[in-house]
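Next up: just one chain, as structure tokens, the form predicted on its own.
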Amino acid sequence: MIELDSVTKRYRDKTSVDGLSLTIPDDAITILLGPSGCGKTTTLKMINRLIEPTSGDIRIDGRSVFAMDPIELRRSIGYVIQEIGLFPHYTVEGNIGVVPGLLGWGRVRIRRRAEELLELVNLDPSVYLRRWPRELSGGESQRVGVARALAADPRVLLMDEPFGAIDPINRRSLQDFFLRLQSDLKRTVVFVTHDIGEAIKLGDRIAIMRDGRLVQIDTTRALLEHPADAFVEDLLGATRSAEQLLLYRAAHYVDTAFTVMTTEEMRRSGVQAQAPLIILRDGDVISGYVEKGKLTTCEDLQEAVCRFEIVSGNATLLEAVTTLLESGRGRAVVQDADGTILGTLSVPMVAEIMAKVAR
């Protein structure tokens, strides 16, 4: 547990951060929320001593991190920033073993790390080991600062809006890869974001602050249906009924009546098929639906096939209908993170789900 105690920042004539009292609690995303200038990454940098307080305290499981030498301090901390921040002279493998490498760990060590923390971020250690920064692209390169930041196994892992330079669909992927290795791994986080929606997908907690204050934290359901005030009501927006389904995971609200079958077990004896939707997937690659009343209507089966999305289960709902209502196609397969299809979503049971939300 992290918790900050009555911690002021002040620069001279201007104040970054006044007297904030705040409890991270362990095993959880803490999410810090607010306009640009409110202290987001000041009180981020506090914790590892990046910057220095004026006064107040802050302690790490019980223990105050100003009796501790700053330099073990942030060697114990995972940190990942928005600039990702690799050293270009070193390969993916010298990166990843920065911290490791300052901890006095032999090559060999350094290496089986290495090796193992690529493949958690789903990167192929052969392939990637031996490469350059500059020969990755963003979504890897955020990758590998995310691997270097857990080389030497924090319990604490700080992150300064590290998705925030990522092009939208490499974000999104991104943070459904983050969420899988949080539910993998249980770190203590501290994220800075200025980005509502993806704080309320990946916040256990939000922190909103303004002018260098705390002006509410609480759960993200909590913070969407209880505003404390009309700065935080304007900061979530006018539409929170849409912004909740933000808190809904896609994997939770499938449509599980299909069978899958191969393009000729359809032919064969599709009109059979006891679920109401048959999708259609020939080895890894899934091809298409039919819904199976079409089966009897269509002269040319290759009529009755649709088209799709994939949608990530870790996707949120609000995600999800806004892949749908882009691609223009009326259904999206969901998908878990090994393949395995959980079921399908289409417009109209997003649309009756945010309906309760509303009401």
The other form holds:
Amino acid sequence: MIELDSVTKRYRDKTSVDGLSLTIPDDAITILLGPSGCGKTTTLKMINRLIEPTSGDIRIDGRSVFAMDPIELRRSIGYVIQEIGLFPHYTVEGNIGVVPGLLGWGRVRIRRRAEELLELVNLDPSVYLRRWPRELSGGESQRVGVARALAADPRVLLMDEPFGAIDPINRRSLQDFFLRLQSDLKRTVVFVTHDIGEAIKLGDRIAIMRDGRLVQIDTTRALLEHPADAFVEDLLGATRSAEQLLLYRAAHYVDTAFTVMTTEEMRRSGVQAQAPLIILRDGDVISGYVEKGKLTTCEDLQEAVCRFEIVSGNATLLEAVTTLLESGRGRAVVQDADGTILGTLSVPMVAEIMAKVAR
Amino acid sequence: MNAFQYLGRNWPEVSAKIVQHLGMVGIAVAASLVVGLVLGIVVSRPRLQKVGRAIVGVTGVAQAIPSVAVIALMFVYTGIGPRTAVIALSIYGVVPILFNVSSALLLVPADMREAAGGMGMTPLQVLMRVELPLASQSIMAGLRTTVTIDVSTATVASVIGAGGLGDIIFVGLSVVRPDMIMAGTLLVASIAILSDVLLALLQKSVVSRGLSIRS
Ligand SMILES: Nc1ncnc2c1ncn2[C@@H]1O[C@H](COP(=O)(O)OP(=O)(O)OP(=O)(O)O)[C@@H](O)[C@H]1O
Ligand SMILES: [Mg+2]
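Any chance you could show the form predicted together with its partner chain after that form predicted on its own?
Then the entire complex follows, led off by the chain already shown.
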């Protein structure tokens, strides 16, 4: 648990963070959300003492960070800066190995750790270990940045808009990837963003900041249901209808009338399925879905199988709709970070949900 | 006689001049490198960056001063002999190195320093593992400039009695022996080219390959 206790950072002509008190729970993602210049980066950097506060205390698991050696403190915390900041003169392996190297690990152990982490962030070690940062795409760099922050297995991760400078599609898949990672690793993450969609998708709790102060901290649902003031309402409740889709997680609105079958089962007994929709899953691979009604009219079963998009359960409805519209597919299968199928979504369904919410 | 015959017949004296020449250049380059690196590192520290930018400006312009002028000026203070030449070369040779070191270190992006510090590097580790490697290309370029300048300027230092390969050229000039002038020139040029080739090889091994990739 990280506790910020009336932390203030004052510069000569400006108070960047103003009496901020905040409790960040373990093993969850806490988002710092707020407009540009509201003090998010400053807050993050005070936790690892890159910036010393003017007053106030910060404790990690009850110990004041000011009682710790700042160098050791930083080595024990994973940090992803706003610009990623991979070192261009080190290979990917060298970058991942920075903190382990500072901690005195041997070469072999660092190599093994780097391989392990690249696997974890879905980059083939045999390809990427020897690559130079300038040979990486934006998305690959971000993954390596996350791997580097995880290198020495820190309990606490500080991430400053780690997926900021990247196109929306890659951004979405990085967010999905990060959620899967977190469901395995369960780290204490402080994640800065000014993207509301990202906050709602990733955040277990969202701390909303304004002018260096904490306005409100709560779960997404609680924030939506009981916004503390007009600022929060404005920030979250972008009043135009389409933007509202940003505020709802796909998982909460899926159509659960489906059954899962293997292709073989569907061939044999699909017609007798209870649900109107059959999702075909062979092992880990979800190959498509079939509307039960079509099974009787189609001669070739393969023809009845529809392709679909996969959307993370944490994704916002806006992301689900965008994905569907971009792909031109009829339905999205909504899947949990651990692979469980939660249900399906289609554009007409979302329209209906919005109509209900509007009322 | 042509230049090669001259070299063949006078090899013992010539080789002594080569050693003198290399000695002057070697000492001067080493002194310039140490002073340039240390000063460049000091003025690029966050608190001194204003000084650093001023230094970059001054050294940028100072490179336009002819090297002969520095030798002549030093002669006024410390008289004739190789000592004066080495001091003059050391001072003159600091300029390109200091310029390149300080400008390259000032150009290291703030996010690199911040990432390094945020990962728990001490300030010395940030310097050694991040800042200097990132500036290495430019530092090596400054060193090569200084070496080339010193090799050629040491020749001129012969006029203040410093010895070296300039002696062969200036003697040849006074007794009108084109073969001697040619021989001296060939030697100086060869040393300049050879040392630059060696430094280029050194540069390749010192500068990370990751930095030469354009993205
Ligand atoms: N060294 C400094 N001196 C004076 N003011 C500063 C300094 N660093 C930051 N500030 C000010 O403090 C405020 C908060 O900055 P901070 O970087 O924390 O904002 P942020 O919430 O991270 O914004 P963004 O979303 O744009 O990254 C800003 O108004 C900034 O101008
Ligand atoms: Mg910021």
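Positions refer to the first chain, counted from 1. These numbers were taken from a predicted model, which means no experiment stands behind them. If you superpose the two forms and keep the largest set of C-alpha atoms that fall within 1.5 Å, you have the rigid core.
With the core superposed, I29 shows a C-alpha displacement below 2 Å between the two forms. Core-superposed comparison between the two forms: CA of V290 displaced by 2 Å or more.
The Cα shift for R134 between the two forms, taken after rigid core superposition, is smaller than 2 angstroms.
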